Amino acid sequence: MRHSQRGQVDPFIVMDVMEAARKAEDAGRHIIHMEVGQPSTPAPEGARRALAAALDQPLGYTVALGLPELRRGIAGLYRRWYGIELNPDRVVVTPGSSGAFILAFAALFDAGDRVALGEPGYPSYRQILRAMSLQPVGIPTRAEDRYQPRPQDLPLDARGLILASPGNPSGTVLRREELAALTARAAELGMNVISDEIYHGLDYGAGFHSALEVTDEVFVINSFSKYFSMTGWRVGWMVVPEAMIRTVERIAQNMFICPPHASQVAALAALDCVEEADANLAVYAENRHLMLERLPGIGFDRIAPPEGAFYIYADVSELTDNSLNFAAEILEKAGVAVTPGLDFDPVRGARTLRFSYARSTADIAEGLDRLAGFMDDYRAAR
């Protein structure tokens, strides 16, 4: 059987690391998971209770853009977080943020269009673009710019721009004035902008701003996966300009019919579970403190400032030029799963690693102890 060219995307390396860790666990080993950006906590209790109460009712198709009450609830979140009065009609509920990216790319771009994105960046941007016959254009970012693109770096011939704040893998945040400058430059160049804001709410003092604060001509993507601790529920959302609502609706009707009804019921209740979500954030804050306190002494001292999300992105070029092998060695010898930077930067990622601190504080502390022992042995062997 003949393969399509657009189907020949790169693997999502962190998922391969997860599989290697699973095999090690099946063999009886205890693995500390610092590879995947997944909270260790369950969905909020209120969300789980709401779904349990709904299970005796039919959970069938909803309208394509999502339950109206959920769309209104998400609009209320923008009022609460950003002071933005958002028309709920502009909110599109999606099967995870991944579904939102597919809808956004289909609505905004034609086959062959070039779409710019900062590197390092979330790897699935590139792979979804390629699978849709679009051409990702990497913008090499710099540590001194917190691994975020600058307006002067935007390519002149791209049709689109993907921004991410807080970024993955860096955890760095775009300030309001930076969002304004980037979106203004993109408008000058005729570029459609997509702003990935999936880690909003996970803030350690730097604050966070939505691109909607500076322009309405943007597709903003978010999800219940991170702040609301609902990764496996696969429910995200997108805010689109009013002129694009019907276009997105038609695509959503045909591609997905609707987001999962059960997940939407839980998501609606989760919006009110702020106390529980903030308690999880306090755990991440403690984990972040531990990481920043101990990683430099262990040997990982060249890191991006982790202003949001739950990641540490480390330059390990003094230790290795093959992050894939280095991560595999850490897993094998220390029982700690970390992500090679090649997932996020195909050019420079062979010299970087990403550490996630989304697990329990006890796990993070043990993982750091194991990393310290590994690095002592690693240095002794060099």
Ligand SMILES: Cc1ncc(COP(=O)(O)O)c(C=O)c1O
Contents of the next structure:
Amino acid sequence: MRHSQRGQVDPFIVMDVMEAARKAEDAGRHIIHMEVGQPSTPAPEGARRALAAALDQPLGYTVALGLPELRRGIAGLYRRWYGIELNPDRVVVTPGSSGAFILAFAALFDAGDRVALGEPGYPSYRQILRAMSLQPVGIPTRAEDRYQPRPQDLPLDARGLILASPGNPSGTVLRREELAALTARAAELGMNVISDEIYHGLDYGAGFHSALEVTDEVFVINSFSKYFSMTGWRVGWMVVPEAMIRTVERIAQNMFICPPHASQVAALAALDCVEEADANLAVYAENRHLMLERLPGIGFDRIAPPEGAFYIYADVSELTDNSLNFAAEILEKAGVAVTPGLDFDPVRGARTLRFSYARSTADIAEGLDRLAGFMDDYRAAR
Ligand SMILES: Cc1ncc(COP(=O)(O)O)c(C=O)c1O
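Would you mind giving the form predicted in complex with the named molecule, to go alongside the form predicted on its own above?
Once more the chain from above appears, this time first in line as the rest of the complex follows.
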């Protein structure tokens, strides 16, 4: 059988690191997980209870754009978080935000179109684009700009722009005026903008702004995976301009029929579980504090200001020019799984690492002790 060209995408390296960590665990080792971008907590209790109560129902297909009450609930979140009155018809429930990207790219771009994205950035943007015969165009961002693109960096010949705030791996946040300037410049250049806001709710004082606060001409993508601690439930959403609803609906009907019904029931209840979600946030805040206190002393002192999400992106160019090998060595010798920057930046990522602090505080403290021991040995051996 012949492979398609567009199917030849790169692996998601963090998934490979997870697999290497799992093998080490199978062999009896205790691994601290600083690679995975997911909470270790379950879905909120209210969400689990709502699903348990619904299990005797058929839970068959829903309408393609999602349960109307869930779409209304999500619109309510925009009132709560940003003070925006949003027409629930503009909310599209999707199979994770990953499903939202596929719908957005299919609705907005034609084969061969160029789509710009900041580097470092979430690797799957690039790979999903390639699998859909679209061309990712990397914008190399700078540490002094908090690894976010500037309006003057946008390419002149791209049809689309993906923004991410808080960013993954940087954890940095776009200010309201930065969102306004970027979306205005993109509009001038005739680019469709997609704003990935999946880490909203997870910020440590910097606040967070939706692109919807500055324009309605944008696809905004979000998910129940992170703040609501529901990664495996595969339920996310997208807010689209009114004129795009029917196009997206037709694609969604055919591509997915609907997002998972059971997960939609749980997600609706999760919207009310603010206390539990905020308790998880308090754990991340404590973990972040520990990381910022100890990482520089351990030798990881060139880091992006981690304003949101649960990541720290470190420039390790003084230690290595091969982040893949360096991460493998840390896993092997220290039993700590971290993500090589190559996942996020195909060029400069050979000299960076991403640390995730989404696990329990005890795990993070243990991981930091192990990293400190590793770095002592690493320095002594050089
Ligand atoms: C920036 C970003 N966007 C999107 C996703 C995909 O999330 P999901 O499909 O679980 O909603 C992730 C997952 O880690 C991410 O980090």
